[in-house]
Amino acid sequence: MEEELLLIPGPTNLSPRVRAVMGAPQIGHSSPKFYDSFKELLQLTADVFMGKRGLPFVITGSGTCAMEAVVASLIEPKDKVMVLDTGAFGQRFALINEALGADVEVLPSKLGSPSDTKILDERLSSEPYKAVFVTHVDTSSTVANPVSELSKVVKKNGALCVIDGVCSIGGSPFNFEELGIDVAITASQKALGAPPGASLLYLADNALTILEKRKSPIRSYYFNLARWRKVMEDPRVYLATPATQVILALREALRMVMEEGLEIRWKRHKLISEALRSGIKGLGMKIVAEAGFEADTVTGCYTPEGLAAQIHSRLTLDHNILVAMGFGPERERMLRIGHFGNLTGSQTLVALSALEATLKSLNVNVETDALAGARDILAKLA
């Protein structure tokens, strides 16, 4: 059976080589083969997120465990917090700090915008907030967050800085140290190009004391990353049994990343990503992010009227490529690519060539070679 080309924004297809450990035989979590592939795994974290004061975690769980971790370890009920909004991600980490007992503010975007950093700054220079949370690249808006700017004014103002990367670390460029944050999160199964399972985290040595010295007694066995911070120290230690084989096949998808190299791999999900793009526009439709805000993980749509769900349905049965719609009040209105982890950009001209085909059998008219830029882009990838 041919393979589904999975354009959706996570998860990814996965290369032979992680597939292949996946299908490995089971090995335990207690051997010495698995402690010697975890501490090569934390390294590989590091690397990836490019930090180097504070730890990096790994615990078997989605992004959503990532996120819940760090509200539960970080921020004690009555905390005060601000959530950015660029979308669903964005709303999910109001929810998770409402449901443990913060007190959040939501600073609200339109769809297809950014954050605002001048109003973020006048918020918080009002009055404290523990926190931020700051969503890079929302799935659900495909909104880049600019990030550095963000980040510096969360500093400014003397709040924890908390980004969750999880679908831009890996495809865009992300570097913990530069950026001066406190926690950045991440999941494997988006451009890391590793299946769904595995959570990973870095936590700065500012962060690391803040969860050690709390007042009040985090509220969560699983999602106590003082309990964790034990394991990710020593993985011999016993806290709970982890996914060995989603363990290991991310630590084969980030030797992968590595091997290619970060700068090179960034460059490589941003022209794909401009590609896209300028084979949607020249397809005659329009782009859902703010010009200079769009993701180079995932692309949003508007498509002609009424016809989202017909054009995600022939693509899957007449091309064997899978699109995500769009997410809430807007999925018959959007389509939303995903385009990270190991895409190639023959894997990007043959998604465009389809979605023509698409839309001209639905009898929408189509420009002559409306995808001639998109060529031109990717022909930069040789």
Ligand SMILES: Cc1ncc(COP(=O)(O)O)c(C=O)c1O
The other form holds:
Amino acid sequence: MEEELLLIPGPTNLSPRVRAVMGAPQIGHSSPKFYDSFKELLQLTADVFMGKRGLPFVITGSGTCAMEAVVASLIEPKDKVMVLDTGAFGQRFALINEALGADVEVLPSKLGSPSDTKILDERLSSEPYKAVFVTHVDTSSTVANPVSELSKVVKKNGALCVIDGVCSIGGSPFNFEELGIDVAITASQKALGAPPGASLLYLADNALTILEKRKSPIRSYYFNLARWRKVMEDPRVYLATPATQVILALREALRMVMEEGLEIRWKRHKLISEALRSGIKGLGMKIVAEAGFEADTVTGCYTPEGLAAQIHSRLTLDHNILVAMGFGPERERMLRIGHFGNLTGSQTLVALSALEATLKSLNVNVETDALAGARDILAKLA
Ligand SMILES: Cc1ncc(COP(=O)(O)O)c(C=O)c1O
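Form predicted alone done, so how does the form predicted in complex with this ligand look?
The next block holds the full complex; its first chain is the one shown before.
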């Protein structure tokens, strides 16, 4: 049977190269072969984040592991933090901060809208905050935050800037150095094209200093970045057994990212996202994210009234394509389409044609040649 086309917002289909690594014989986690691979992976991680003044970390665990490790390690009980809520993953950062004793303030946004830079500036200049948590692309709302403007405001006001790039890094422009931020995180299973199971972080030197100089002890063993730092500086140090296959598969996936080239990869993701939006609008559906703040990696659309679940299941049963429903209260109104990793222009067109056929099969009126605009955009990828 042909492989299902995964258009959920992670995990994504793996390339044959990465799959071959997953199926290769087990190697020892404390063997020189593994140490060398891990060192190469750390260099590739720094390259993908475009980080120079700091330290990359790769830890076995999902993206939430990276989120929790940052909070447990850099935030002390009662520290005042600001969380920008553009969806469920900003809210998760607030929950983690609350669980670990921070004094949390949340800056909410309307569904589909980015965080408001002006209000953020007003809040941050009114009292000191230890850190601000920003989600670059919130996978639940499909909104891309203007990270460059937001991080400037955060740094101007003297707070640590932490960016969740789980749904952006590898698929949208992201340059740690240019952003001048302190911490960024991502996960293996989205735009990097690797299987789930590895969290990746980059900490700037000043974040490493804060880590070393904190007053209270870090109340965690596994989420303790001061401990993990020693492993990253010398992978022969044992802290916990890494998921070796996932780590090696991630190295292969990052090699592929760098072989393609970041700029070319970002452009591919951008064109695919433009084509998808054009096709979705051509089919008469509305995009969830406000114009100008749509993500290059995931697209949300409102389906014709009451049809989200049926479209979702027909795409799976009739076309072998898996998309996601809306998140939380939006579940029944929205579809979310993940488009990152190794996705090609022709797969994008297949997906749009399947969506068109599905709508027609549900008696939705679809204009003739609704996908013409998408086809034109995708032609630029050839
Ligand atoms: C933006 C964002 N942050 C964090 C996470 C959490 O990652 P994980 O599910 O790998 O723990 C996700 C997961 O989809 C995400 O999209």
